[in-house]
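First, one chain by itself: the form predicted on its own, in C-alpha cells.
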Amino acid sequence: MKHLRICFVGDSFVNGTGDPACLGWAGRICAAAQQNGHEVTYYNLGIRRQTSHEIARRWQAEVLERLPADCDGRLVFSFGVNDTVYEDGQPRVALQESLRHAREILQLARTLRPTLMVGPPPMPDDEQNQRIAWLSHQFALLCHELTIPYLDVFAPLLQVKDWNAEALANDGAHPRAGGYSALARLVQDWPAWQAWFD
C-alpha cells in the first residue's frame, strides 16, 4: 500500500475557516482515505486572506520542505476567491493577473508532483460570482492546457443550500460543516481524486 503526502495549497477556503469541526472540505476528504484504508499524510497550507500573489511567493518552499525527494507527494492547489474581493473600487488582484500567477505556480508544480486543482468555490454576491465564474472558467482552460485535472466547483455549490445559507449565517463568506461536507464530496466523487489511490 502507497503512503501519499498530500499538500493541499491555497486560501480560507483550503483552510476550512468555519467549520467548526476545523476539517474543511480537505481534511475531510483525507480522512475518508484513511477510512478507506489508504495511508495518507496530509498537509494543510491553505492560509486566510490569501491572493494567487501571496500563494504564489511562498507555496514552493512550503512544499518542498513537506515532500522530500524519498516520499511519493502529491499537491492539490485551490485559490482565486481573494483575488475577485473588490478593495478601493478595483479587485484585489488583477483577473489577467490571477492568470499569469495561475500559470506560473501550476507549470512549475505539474515538474515537481502529481497536481490537481479545485476551482474557487462561490459568494453570497452576485457581482463577485460573475467575477469568480469568469476566472474559474479561465483556470479550467489553463489547466486543460497544462494537462493538469481541474475541478469546476463554482456551479454545482450554486445549487447547494447549505453553502449560501452557512456563508450569510457565519461571516458572511465561509460556510460550516454542511458547505465543507458539501464541497467535500464533489472532490471524493471526481475521477483525477480518486487515481490517486487506484
Second form
There are 2 protein chains.
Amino acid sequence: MKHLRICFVGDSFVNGTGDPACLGWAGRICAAAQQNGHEVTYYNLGIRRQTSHEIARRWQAEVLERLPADCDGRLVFSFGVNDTVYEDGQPRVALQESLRHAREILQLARTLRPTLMVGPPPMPDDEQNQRIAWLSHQFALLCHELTIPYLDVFAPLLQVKDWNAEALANDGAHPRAGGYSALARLVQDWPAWQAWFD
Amino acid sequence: MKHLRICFVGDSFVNGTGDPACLGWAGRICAAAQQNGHEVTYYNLGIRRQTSHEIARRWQAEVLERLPADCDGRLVFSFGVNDTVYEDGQPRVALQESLRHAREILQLARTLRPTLMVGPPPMPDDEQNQRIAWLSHQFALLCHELTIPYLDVFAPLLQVKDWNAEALANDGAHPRAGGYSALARLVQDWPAWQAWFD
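Could you please show the structure of the form predicted together with a further copy of the same chain, as a counterpart to the form predicted on its own just displayed?
Full complex below, order starting with the chain above.
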C-alpha cells in the first residue's frame, strides 16, 4: 500500500477558513482517502490573505520541511483569489505578475514531486469574478504548457448555491461546511486526484 | 466575538498522523470551539519525525507567515517524543539539549503571543516511556519558570486503553480516532485552553 504525504499549498480556501469542521476541502478529500483504506499524511499549508507573491516566497521551505527525500510526497496548489482583490484602485497582484509567480512555483514544484493545481473559486462579487475567471483560464493554459493537471472549479462552483450563500452569510468570502463539501466533491471526482490512489 | 488564529506547532502527534478523520487532537478542539460559536482559524504546523531541534529551527518563520500583527494570534506547542527515540544507542536529542531547545522556543514565543504547551504523549514502549515521563516533568518545570501553562498528558494517556491499543494496531506509534479524541478531551477540559474563549 502506498503511503502519501500530501502538502496543500495556498490561501484561506486551502486552509478551510470558515469551515466549522476545520477540514476544508483538502481535509475532506484526505479523510475520504483514509476512509477508503489509503494512508495519507495531510499537511495543510493554506494561509489567509496570501497572494501568489507571498506563496511563491515561502512554499518551498515549508514543503521541504515536510517531505523528506525518502517519502512519497505530493503537492497540490490552489491560489489566486487574493491576487484579484482590489486595493487602492488596483489588484493586489496584477495578472501578469500572478502568472509569473505561478510559473515560477509550478516549474520548480514539478521537478520535486507529482504536482496538481486546483483553480481559484468564485467570490460573491461579479466584478471580482470576472478577474478570477480570467485568471483561472490563464492558469489552465499555463498548467497545460507545464503538463500539470489543472482543475477549474470556478465555473462549477458558480452553480453551487451553498458556495455563494454561505459566503454571503459568513464573512463575504468563505463558505461553511456545504460549500467546502461541494468543492471537495469536485476534487475527489477529478481523475488526476484519483490517479494518485490507483 | 473574538476571532483567534491558532498555530499548533510540533510533531506527528500535533499533525494527527494516523487519524482517519484528518483532525488529530488539534483539529478536534478547534472544531469543537467553532461549534460552540467561536471563530477560529486553525493552522496545524505539526511535522512528522521532527525533534525539538528541528522545530526550534523553523517554527518562527512559519508562525510569522500566519499571524499578521493585527490578528489575535495564539500559539500551542507540543513536541518531545521524537527527541527520546534511540538511534545508534543514544537518544536523537539528549535531555539537556531538548530542554535548551524548549527554553529557546518558549522564551521567544511568549513575547510574541499568548502561548500554551501540551506535553509529549506516551508510546507503546516502556523504556522510551521512562524518558518521555522525565522529559514531560522537566518541561513542566521549565514552563512553570516561564509562566507558560503546561498540560501533562503523559500520565492521563497511560490510563487510556485506546491510545496504546490503537498505536500498536496501527504503526507502533500513532493512535487512530479513539486515541486522538481522548487527547482532545484532555486539552478541551484544560482551564488554560478554555480561558482563551472566555
